[in-house]
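Next up: just one chain, as structure tokens, the form predicted on its own.
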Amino acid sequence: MPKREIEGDWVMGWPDRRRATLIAGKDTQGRVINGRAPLVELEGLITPTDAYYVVNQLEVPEPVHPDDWTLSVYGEVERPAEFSLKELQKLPGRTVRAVTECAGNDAGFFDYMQKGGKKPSRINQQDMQARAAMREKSAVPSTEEISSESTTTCAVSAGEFTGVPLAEVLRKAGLKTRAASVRTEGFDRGRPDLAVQYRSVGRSDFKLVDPGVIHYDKGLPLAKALDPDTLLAWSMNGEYLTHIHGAPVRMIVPGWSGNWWVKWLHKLEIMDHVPQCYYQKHYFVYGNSPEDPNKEMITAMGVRCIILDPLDEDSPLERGTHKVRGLAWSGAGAIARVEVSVDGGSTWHDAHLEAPREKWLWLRWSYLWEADRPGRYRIMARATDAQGRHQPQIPWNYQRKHFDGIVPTDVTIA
């Protein structure tokens, strides 16, 4: 007897298939505080909201009702102001479709590409509940504990965001000539979890700066703040933001990694310099080591291209025609080309790029592979963006941020 196709009140039409959902970690109150997207289970371009990855640097705040929310705009402006949500929605709106990627997504591949060893899996096997429990303890892990943890994968999603360009709000307030940046602040508050930073480095035998209790903030350079696609968004995937994704209003900074997409926004301070916010001076930086005196804040992502089918775990495969497929995106705009190799990089072939090919959204690509001989094969894919940047762009850095290397898939044809 076939299994039922009903999930709740809906007839799904796909026997035995349920909706893809977040691999989540919850706090002691049962609230989701982190999660990874089930990347290999998804189709299309837009990640369902319930499957969208979640990362928070500080404690998840209590919700603020939209009717009680205000946004303060002050500093180097002619007309300091406060906006309610209804007032913000009266300004000219805009919708942007974009990839959101955690700066630490796929960090473990940096180590794999340099040192070998076990390859991280895109089949999300991370125990997010264990990570949530560690977060609540705020214990500093030992280097041995860090080395035994699974690496961060699947901290990437893509969505459609509706709001108002930040530039419209700044125009309304009137920028002074000294304006150089916008410090965006969320109403989330807490003490940075130093254990998270130690894990990003892969060791804990050095001292970190502890700023005490702070609000999450970022100093967005003015040029990116004035980009028409940089939004103050109240909607995600066609509905109002959920609390865990930053409601009532959050920042959308296309092309730049998720640490710039400040959630639970409540203040915009226009400044005459780029401030040294904790999360761009001490964390989310490039550098050769914790002692590097020339650390640089990270901004735009590199060029990414990942293989989703086949995976290593699908091996062995039967002889015949196989569709190699995946996703590609860039921090500098649209993808112009994807190439595929099935012989470990000796020869390369252009992949088919599916429409639409949008500026900030990833695209789906595919290549038909005639696998008519048994043996072991190494499949690789690489991307080039519209700015002419080739994968990879980002070198190894001690916090292992913005990985964009070419990760092979190893399969056997039986």
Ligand SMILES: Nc1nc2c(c(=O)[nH]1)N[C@H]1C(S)=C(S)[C@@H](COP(=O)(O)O)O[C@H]1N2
Given for the second form:
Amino acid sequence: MPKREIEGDWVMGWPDRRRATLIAGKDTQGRVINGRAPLVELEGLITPTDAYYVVNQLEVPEPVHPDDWTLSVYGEVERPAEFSLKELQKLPGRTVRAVTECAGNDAGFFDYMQKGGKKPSRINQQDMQARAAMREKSAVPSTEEISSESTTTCAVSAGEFTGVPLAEVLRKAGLKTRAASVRTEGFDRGRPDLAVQYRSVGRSDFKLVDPGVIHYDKGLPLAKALDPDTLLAWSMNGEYLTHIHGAPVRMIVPGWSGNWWVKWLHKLEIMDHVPQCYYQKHYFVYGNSPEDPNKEMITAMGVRCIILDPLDEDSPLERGTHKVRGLAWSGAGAIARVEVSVDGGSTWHDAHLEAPREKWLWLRWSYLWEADRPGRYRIMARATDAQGRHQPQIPWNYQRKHFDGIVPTDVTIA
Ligand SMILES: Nc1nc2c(c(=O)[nH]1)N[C@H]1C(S)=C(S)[C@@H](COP(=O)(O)O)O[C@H]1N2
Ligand SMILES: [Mo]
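Moving on from the form predicted on its own, please list the structure of the form predicted in complex with the ligand.
Let us now look at the entire complex, which starts with that chain.
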């Protein structure tokens, strides 16, 4: 065998190894505005930074150097203040490992679970690329475009974040007793893309609220703001945040969907009520229809359990022992149990939970399946979290946010 050169690509790993790679959608200036990497290509628990999914609702802002950056804290506080990054870094820090999941992740499965039809794929790269390209067009999409937008998948990743608890900063500023929320604002600006909203609802025959040009902001209720794991983070996966993920400082709101994790933070406004921010009141909401007068803001995620191996695409499988495996996580704490069925939900077996079982991180689970008889099999997996919540927690809603149903895998044993 010829001697291999231990340099170039080989230093970083064997060149043809499987590795999660981001499929990125870019705007007209070549800036990444969204991206996903197939979940099945992940090894381990932490998503490499260059494969971490990306979602931006408005325009990606110009980068700001940390030396030129300050965070203003004002409103219902005794001592309004401006913090530099260095000042934040002097406060008692904390590291949290957590799943970031876009509220619209796996949205297409809501319709599949209700109406059947073609099952969305978890990995179809062509679909992912087509959607990335579509996202760049900023018009009202046609009905065909809306219905071909079957699912947004793989808008979920997990990372390790270091920063300072928001509670520490609030303590320094001195909360007044009437404080009820913290409005976290990013320095990105823009006008929400109407096409994105029509696609997320699956219709375009209703009137949208158009807020015009806004900053991205969310009014975090005080209880969650004071949770010690809610962070102002400057570091991700062992290095300073990259611009696309919100540098110099972003919010980490473990358990709550990605839209709460405000990037490019520059203002914290402490308020005596929960404000009606556009992405709180009109977009990231539960409700029965766009006309529903009782829409509610979305907060914690449900319970999630997904099968990554085998996939429908792997069928037919050989007779023998198969390792059914996947990931499970929850918006309310650690996963306590995962069960697997290979007979469409008639009987269930406990899966092996691979340590560690952290509060906000997903875990890997596996189940050895002796598949010795030919036939068609429906494999299912369901999780229970430390609060005893199981799937699904989240009912259908018109924006199809926070899907957490049990999606079967259908395979044939040859
Ligand atoms: N400032 C700002 N923060 C933001 C957004 C945004 O558009 N602007 N998008 C949100 C949404 S919807 C998601 S899902 C996450 C995605 O974070 P990521 O791109 O780092 O994965 O960022 C959130 N924070
Ligand atoms: Mo999102």
